[in-house]
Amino acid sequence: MSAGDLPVNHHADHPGFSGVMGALVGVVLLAMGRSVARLAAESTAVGPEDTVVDIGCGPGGAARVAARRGAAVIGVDPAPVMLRLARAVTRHGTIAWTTGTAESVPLPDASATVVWSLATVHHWQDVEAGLHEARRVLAPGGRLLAVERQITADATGLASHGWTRQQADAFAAQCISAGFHDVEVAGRSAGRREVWAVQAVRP
C-alpha cells in the first residue's frame, strides 16, 4: 500500500490523551481550533433550531461556537481529561458533555440535526461503524460534516495528522456507502490552514 492509499483512519492506533500531556494538548487545541470551529458552524448553518453532536469534541471550542449561535450541543469525547477541561472553560448552559467514541455515541436515534467531527476522523477506530452511528443519531435531513487538515502523502509525524485528497475522497465514498446523500468534498481555508471539508445529508 502506498502512502497515498492509506486508509482514512490511519492514526486509529493513537493511544489517546490522558494525564498532564493530555491537558497540555487540550490547552493547545483551545488556541488552535477557533478557525475550524467557525468554519464548521458556518458550513452547517447552525442556528437555534439545531441540536449539534460534536464527535471528538476535545476541549470544546467548536461546541461553544455552536452554543453561541443558539444551538443545543452535546460534546462527545473518549478522553476524560478533555471533557474536564471543556467543562472548566464553558459558561454555556446549553452544552452537555459525555464520554463516548465515534463508534459508540451514547445518544438516542434521530436526536441530532448536525453531527460534526473536526480534525478527529483520522483517529476513529472504525470509520464504517462511526458513519453508521452518525447516521443513526441524525434525524432525517440532518447534516454531517468532517473537517481535516490538508496533508501530503509523504507527511510524517504530527504533519501526517490530516487527509490527503485521496483520503478525503475515500471518506466521501464511505459516506455514500453508509447511506448518506448529497456528499461533497471541498478544499477550504480555516485561518492560515487549508483543510478538507466533507459534507453529507442523512436522507
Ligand SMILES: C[S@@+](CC[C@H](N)C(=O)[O-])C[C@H]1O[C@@H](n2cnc3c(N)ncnc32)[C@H](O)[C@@H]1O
Second form
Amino acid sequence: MSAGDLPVNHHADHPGFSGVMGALVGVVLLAMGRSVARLAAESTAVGPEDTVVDIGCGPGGAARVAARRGAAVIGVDPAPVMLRLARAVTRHGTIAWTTGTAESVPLPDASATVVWSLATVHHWQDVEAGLHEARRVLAPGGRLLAVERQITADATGLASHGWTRQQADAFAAQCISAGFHDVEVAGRSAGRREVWAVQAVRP
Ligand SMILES: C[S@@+](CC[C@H](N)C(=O)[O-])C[C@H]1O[C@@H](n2cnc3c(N)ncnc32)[C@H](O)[C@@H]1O
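Switching conditions: you have the form predicted alone, so give me the form predicted together with this ligand.
Below is the entire complex, every chain and molecule, led by the chain shown above.
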C-alpha cells in the first residue's frame, strides 16, 4: 500500500520518543523546526490576546515563538524526554508544559483561542478523538492548524513522515465531520521545506 492510500495518522504505530535517541530527535527538531514554527504563528496571526495549545509540542520551538508574540501557551506532549528538553531550553515564563495526548488534552473546555499540531497528526492514535478534543478546548471562533511535511505517495522510512495531498484533503474532510468551519488546505513553504497547512475555525 502506498502512502497515498494510507490514513492521515499512518505513523500511529510509532513507538514514541524516549531515552538517548528521543533526546537526539528532540535536538534535531529544535534545529529544524524554526521555519514551521514561524509559519504556524503567522498563519494563525497569534498575538497577546491568544491562548495557544501546542499538541505534540516536542522540544517546544513553536510554543516559544507564540510566547514571544505575547500569547499564553500550553505545550502538550506524551513524551517525558521532549517535555524535559522543552523546559530546559525555555526562558519564557508564560509557557506551561504538560503531559497529554491529542486524544486526551488535560485542559478545560473553551480554554484556548488557537490549537495547533505541527508534524504530529500523522502520529495521533485516533484522529476523530483528537479533533473532538481540539474542538472541546477551543473557544468559539478559535483557530485550528495542522502542518505536515509534503511527501510523495511512494515515500518510505523517515521521508514518509508527513502527508500527501490526498492525506491533507482527508484530514480536512475529517475536520468538517468534527464540526469545524472554514476548512482550508494550502501548500506552503517553510524554509526549504514544502508543507501542507490545514486550517479550520471552531464555530
Ligand atoms: C515529529 S515530533 C514534532 C514535534 C514538534 N511539534 C515540532 O514540530 O518540533 C512529533 C511529536 O508528537 C508527539 N506525539 C506522538 N503521539 C502523539 C499523540 N497521540 N498526541 C500528541 N502528541 C503526540 C511526540 O512525542 C513528538 O514530540
